[in-house]
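Heads up, the chain below is alone and in the form predicted alone; it's given as C-alpha cells.
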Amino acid sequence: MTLRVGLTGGIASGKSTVSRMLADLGAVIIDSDLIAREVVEPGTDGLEEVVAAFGEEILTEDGALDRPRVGAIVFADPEKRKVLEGIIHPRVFMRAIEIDEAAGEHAVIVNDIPLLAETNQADRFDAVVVVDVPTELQVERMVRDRGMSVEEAESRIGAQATREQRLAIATYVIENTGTLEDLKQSVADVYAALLARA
C-alpha cells in the first residue's frame, strides 16, 4: 500500500534537511517549493499571470521572476500575498498530483509542503509529519544563516501558521533542536513508523 505523507515545518525549522533524509531512506519526495519555482519559470503561463498581476518590475533582466522583490511585496501586503498564492497554489497542487500518479506503487510518498497548515491540506494525507523548533531558534537561524534582520525574520514567521496550528495537525513531530545526528535518528524512527503503517 502507498502511504501519502504531508511534511511541513516553519521557516528555518530544518524541514528541507528532513526531506533529504527521508529521500535517502527511500521515500519519494514531492517538493512543493521546487514545483512552485517550476510553475513560474520563464515561458510558463504561471509567470505570465504573475506579471499581469504585479507588473513587469518583478522580473529580473533575463526575464525570470525576481524572488526577493516579490517576497518583499507579498510579505508586506496580505492581499497581494493572496493574489500570488491564488496563481501558484493550484498549479503546484495539480503538478504534485501528476508526480504522485507517476510514482506508481511506492511505500511512502512524502509531500514537502511549507504551507500545509495554512492551506488546510492535512486531510489529504494518511499522516502528517511536522518539523518543530521554538520560534526564538527560527529567528536565530534566519539571522545567522540567511542574513535577515530580527524584524524581517519575525515578520516571515508571523506570516506563517503558528507552532500550535502546525502541531495540531501532526501525526508525528520531529524536534529539531539537537545535533544533526539527533535529527537523523528522529527521522529514521519516524520513517520506520511510516513504513510499518504502509
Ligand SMILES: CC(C)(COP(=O)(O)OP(=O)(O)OC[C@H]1O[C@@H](n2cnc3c(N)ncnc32)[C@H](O)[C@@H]1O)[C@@H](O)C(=O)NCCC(=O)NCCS
The other form holds:
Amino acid sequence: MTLRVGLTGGIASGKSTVSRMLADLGAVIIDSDLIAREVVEPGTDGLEEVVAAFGEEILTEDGALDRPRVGAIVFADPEKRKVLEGIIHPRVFMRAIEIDEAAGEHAVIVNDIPLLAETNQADRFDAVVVVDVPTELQVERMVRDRGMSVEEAESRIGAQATREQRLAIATYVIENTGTLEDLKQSVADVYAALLARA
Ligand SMILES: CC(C)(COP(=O)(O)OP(=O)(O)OC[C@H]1O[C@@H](n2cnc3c(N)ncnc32)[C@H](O)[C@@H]1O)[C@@H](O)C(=O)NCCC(=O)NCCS
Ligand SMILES: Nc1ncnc2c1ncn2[C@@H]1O[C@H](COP(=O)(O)OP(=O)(O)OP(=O)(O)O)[C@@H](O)[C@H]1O
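Rather than the form predicted alone that you just supplied, could I have the structure of the form predicted together with the ligand?
Below is the whole assembly, all chains and molecules, this chain first.
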C-alpha cells in the first residue's frame, strides 16, 4: 500500500532539509514550493493571471515573475496575498494530484506543503509530519541565511498558521532545534514509523 504523508512546518523550520533526508531514505517527494514556481513560469496562464491582477510592474525585464517584488507586496497586504493565493493554490493542488497519480506504487509519498494547515488539507493524508521550531529560531535563520530584516521575517511568519495550529494536526512532530545530525536521526525514526504503517 502507498502511505500518503503531508509534511509541513513554518517558514525556515527545516522542511526542505527534512524532505531531502526523506528522499535519501527512499520516499517520493512532491514539493509544493517548486510547483508554485512552475505554475507561474513565463508562458503559463498562471503568470498571465498574476499580471492581470497585479500589473506588468511585477515582471522582471526578461518577463519572469519578480518574486522579491511580489513578496514585498503580498506579505504587507493580506487582501493581495489572498488574490495571489487564489491564482496559485488551485494550480498547485491539481498538479500535486497529477504527480501523485503518475508516481505509481511506492511505500511512502511525501507531499511537502508549507501551507498544509492554512489550506485545511490534513484529511487528505494518512499521516501529517510537522517540523517544529521556536519562532525566534525561524527569525534567526531567515535573517542570517536569507538576508531578511527582522520585520520582513516576522511579516512572513505572521502570514502563516501558528505553531499550535500546526501541532494540532500533527501525527508526528520533528523538533528541529538540534544539529543536522540530530535532525537526521529524528527523520530516520519517523520514516521507520511511517514504513511500518505502509
Ligand atoms: C510571494 C512569492 C512570489 C515570494 O516568492 P519567494 O521566492 O520569495 O518565496 P518562496 O516561494 O520560495 O516561498 C518561501 C516560503 O514563504 C512562505 N510562503 C510563501 N507563500 C506564502 C503565503 N501565501 N502565505 C504564507 N507563507 C507563504 C512559505 O513558507 C514558503 O516555503 C511566493 O512565495 C508565492 O508565489 N506565494 C504564493 C503561493 C504560495 O502560497 N506558495 C506557498 C505554498 S504552495
Ligand atoms: N538542525 C539544523 N541545524 C542547522 N541548520 C539547519 C538545521 N535545519 C535546517 N537548517 C538550515 O536552515 C535553513 C532553512 O532550512 P530549510 O530550507 O530546510 O527550511 P524550509 O522550512 O524548507 O524553508 P522554507 O519555508 O523557506 O521553504 C537552511 O539553510 C538549512 O540548511
